[in-house]
Amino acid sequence: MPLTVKAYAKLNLMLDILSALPNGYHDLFMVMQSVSLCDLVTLTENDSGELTLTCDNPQIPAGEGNLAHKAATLFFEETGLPFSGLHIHIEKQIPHAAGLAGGSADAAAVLVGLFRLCGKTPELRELIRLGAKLGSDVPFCAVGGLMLAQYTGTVLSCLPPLPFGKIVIVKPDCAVSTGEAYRAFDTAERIRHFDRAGMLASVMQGDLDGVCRRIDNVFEQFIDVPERVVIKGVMRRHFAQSACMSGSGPSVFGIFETEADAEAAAAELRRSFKNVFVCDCVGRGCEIL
């Protein structure tokens, strides 16, 4: 029987880069939140002896170039469990190259789903270990909720959930290369860092106003997304408690206290942008249906 997994998108409530590491990666400080915008990843076992992947979005690579395909290959290599054949189908709702970890979420869903298909309950550290071999966002996407992610994104600490209202996400038509974003950080002459201790204190105290005041993204200092100012302006006119870019962009999200304010902002934004979503925070990274 096919197994379908919801793969939830992520937002960066705070994204700061502490330094470049000797291995070419970066030392990160990220407060991350899963949201209800999701892809659907369906796993179907078969006797073909092959691993295949399809997607309903033709812009998404199929086959070995897809991170979800790599996740399945890694799973069987690392666990040593028998492989007879598997087909992965992805129904995309999370926009591609958006700073929302869509590819990482799909890969995480494959890992979670394969453990279920094989009748195994993975330990948290095993999911994180496997996810870290695939990408810096995959460990968080496999676990999800509200978490602090440090080092290369692979050191995770659970944080207590916050009473967020509605989230509006807008993905402009442009795309941002994550690699180029990090190279821009490496060559930037001056970086403004954030109140990381204050953010964590606000989260632990359940101080939503304090959290919203401290939401920020270091990439906004040197990644040019022309529509960002317009999007934030619309959100603030409709009483967004905070508005910020997620990941390396270009998506911008706003946090709203009421559904009415969120829907009003989304309605205005849809006049100019086709990828506009109203969603909720969720307490997990993947959900088996």
Ligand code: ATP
Given for the second form:
Amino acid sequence: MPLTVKAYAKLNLMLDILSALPNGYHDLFMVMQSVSLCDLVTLTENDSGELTLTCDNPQIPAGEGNLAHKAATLFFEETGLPFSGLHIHIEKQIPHAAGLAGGSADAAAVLVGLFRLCGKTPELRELIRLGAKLGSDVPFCAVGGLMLAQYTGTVLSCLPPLPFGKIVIVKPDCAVSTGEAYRAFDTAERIRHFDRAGMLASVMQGDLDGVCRRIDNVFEQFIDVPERVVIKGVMRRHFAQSACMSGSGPSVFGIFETEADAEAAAAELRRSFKNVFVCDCVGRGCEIL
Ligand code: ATP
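Instead of the form predicted alone shown above, give the structure for the form predicted in complex with this ligand, please.
Every chain and every other molecule in the complex is listed next, the one we just looked at coming first.
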């Protein structure tokens, strides 16, 4: 029986980089939220003895180059569970190279789905350990909801959910390489850091205004996405409580109190941009259907 897993996208409500680490990674402070924009990852066991992967978006690597393929290989290597053959199919809705962790979400969905197919309930620690071997956003995507991710993104703390209204996400027609974004941080002369303690206090107090005032992304200081100003302007005109870039961009999200404001902003943005999504916050990173 095929098993389908929803792989939810993530937004960074706060993304600060504290320092570059000697191993080439970065010490991060990220408040992350899962949203209902998702890919569908279907796992079908077979007797071929092979691991195969297809994706409905030809721009995404099929086969071994796909992070979801790497996740399945890692799963069987690390757990030692018997492998007879598997096909993975991905229906892509999350734009790629967009700062929304689409690849990481697919990889996390494969890990979660394979544990289910093998009849095992993984300890959270095990899921996070495996995810961290695949990429810094994978552990968050495997757990999801609202979380603080620290160090390289792999040290996670659960945060209480916030009563957000609607979210609008716009992906402008350009791609940002995450590697280049970090290199831009490494060579930046001055960095403005954020009120991290204030953000956490606001989250813990359920102070939505306080959270929205503090939403920020350090990459906005040195990743140039010309459309960002226009997108934020439209969102603000439609009463967005906050508008910010996610990850290393270029996607921009806005938080709206009412569905009517979110839909009005989305309608205006769709006149200029192809990829505009209205979605909700969700309390998990993956969901088995
Ligand atoms: P992050 O926010 O974690 O930095 P992102 O949203 O910027 O991630 P992805 O959508 O994960 O970026 O895609 C980055 C690159 O990874 C793509 O350009 C693509 O070549 C490659 N890739 C490999 N597997 C996948 C996948 N399953 N989905 C999307 N991209 C994938």
